[in-house]
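Let's start with one chain on its own, the form predicted on its own, as structure tokens.
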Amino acid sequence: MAARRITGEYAARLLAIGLAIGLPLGLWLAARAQSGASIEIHARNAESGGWSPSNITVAVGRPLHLRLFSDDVMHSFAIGQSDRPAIDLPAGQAVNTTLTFSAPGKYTFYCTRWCSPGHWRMRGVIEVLGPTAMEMATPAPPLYAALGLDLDAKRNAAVTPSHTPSAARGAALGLTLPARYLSPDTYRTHSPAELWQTLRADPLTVGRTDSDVWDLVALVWQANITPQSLAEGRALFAVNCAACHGEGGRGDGVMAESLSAGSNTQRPADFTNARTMLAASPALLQGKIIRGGMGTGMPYWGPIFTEAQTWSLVGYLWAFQFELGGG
């Protein structure tokens, strides 16, 4: 009897000790699991390795705690297709941030600071995993793919204007353009040179000069580019494009020389070149932005910009060819 009583008391004590230790430990582990993963990421110039690690996996809805370091110069950390502001990473300082993704998918993180000629290669991926039953929607193909456009084909406009076309002058002509000319579909799928040829052959423009018709083309372009999107496009261009293409769009940005010095690259595109620009449709320009330019040093921006942002950026590129209101 005594032996049983001692054994029972011993077991009770062990249970009490187990509860005393195990319950707080279990609560701590549960809290830690709910608090999410914690990862340290280092940023270096692309030529020195870029992000490390550059591929991260986390469960949907689980907080991802990041401790970010720059090992050389000022970098920044941003998530593509997100309205979260970029986080500056001063050299040698730790910066903490927490991300929580509500939907599964692959999210690109990148640097917004022009830190070196290979700046655009500073990309990484956060893969967010969800329940197997949660299927991701298949995105529609971009317009250039749906149209079967060859982004790399050389294009030159057969006719160019003698001076910069003006939407205001086009409106002052007092002509009522049919809705088919003003539609977003016409704007996105036709180059300005193609639309000029169509308008030139339309009885509507009989007696009008070639310059008048170019002003009508500018009017169509203005009808499809809001002042808000033009302003957004200007801001996107200044932050992401001007370093290579130049503030004036002439392909003479501060990084242009270093890009053209490479064996597989060429100078950034000159958006002030009427012969090449007026031969390009907005769908073609959007495609180049989304996919990037093969062998040109042009980054692929598809994982970075939203679709609306790509159209805003395309709209702003036309400000180098047309006088558009609201700009």
Second form
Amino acid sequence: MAARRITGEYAARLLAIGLAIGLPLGLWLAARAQSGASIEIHARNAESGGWSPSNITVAVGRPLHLRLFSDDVMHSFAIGQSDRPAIDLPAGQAVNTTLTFSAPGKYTFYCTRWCSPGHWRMRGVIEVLGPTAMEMATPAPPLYAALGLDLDAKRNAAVTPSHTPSAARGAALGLTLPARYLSPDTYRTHSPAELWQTLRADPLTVGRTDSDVWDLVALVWQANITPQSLAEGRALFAVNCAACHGEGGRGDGVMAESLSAGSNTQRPADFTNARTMLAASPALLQGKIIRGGMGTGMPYWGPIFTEAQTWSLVGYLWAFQFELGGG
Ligand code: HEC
Ligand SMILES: [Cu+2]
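Switching forms now, from the form predicted on its own to the form predicted together with heme C (HEC), please provide the structure.
Full assembly next; the chain just shown is listed first.
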């Protein structure tokens, strides 16, 4: 009797294990079988429908052959959060490319050419399916969310400098700043105005002018923005942001006018405005880039850029407030 009961238990366990492995595997194989290996995607201005289809499903590891075709003007095809270069899509000409995804997840594809006022809305999703065991770990929440920052609160720096703070002048003061001021944590979670007030109250800066203290703030900022990330931020800004925010960051890009025509939309932010910028922490600016303005006209870039790219962009925005060396 005892032996038979054990055998029954074994059978039940084997069945459970079989279900656990077999069901996801079966679904995965089914997805593999039904996902077309070859898909034609048409590109049109966002106002005329954008990408079609804009949602594609493919199995992990399976080559996806795309035939891309622009029906109106020059567009381009790029995959978010990847190093793959964008592919130009001249009007009326088929372009073929093959993608193979090694990890399951949702990948955003988008246009990088300023094709129309609604250009940034030209986005689609490639869903890559894999066995459940391979599902990607949920990414950590962005810093602004972890800190509970309100991205939409009005900001106004209590203190602003009388001239552009300079990291080089800050370094020339010859003060040794304690590591706690220079750390990435301090940089990411404090606004320049907050750090200025902390440094002003520190015995370290006794006898120094208010301008000197601003130069020290610029020095801390420079310590956290490498020349490489500044260069990367500048390049990303030129391609993705300058059309609205302007080359000089004043919010006067070529798309700014057509943007303010909408009902909810606002003027693009002016990054040369010390009152608003110096009251913002890098985490807050990064949050705005990731989440977007939600109806204000500021696109959301979370699915487009890697985390490192968003920090590079934030670093570059500070170049409109500070003289940072090396970039
Ligand atoms: C289609 C136009 C448009 C593009 C493109 C655009 N922005 Fe904006 N952006 C806006 C508008 C409009 C605002 C102001 C409304 C708001 O804050 O939501 C804004 C606000 C912001 C803010 C908030 C500033 C503050 O003081 O709160 C940041 C940061 C920002 N943009 C960064 C970027 C970056 C970085 C890019 C490029 C990757 C970019 N934007 C591309 C239109 C745009
Ligand atoms: Cu476009």
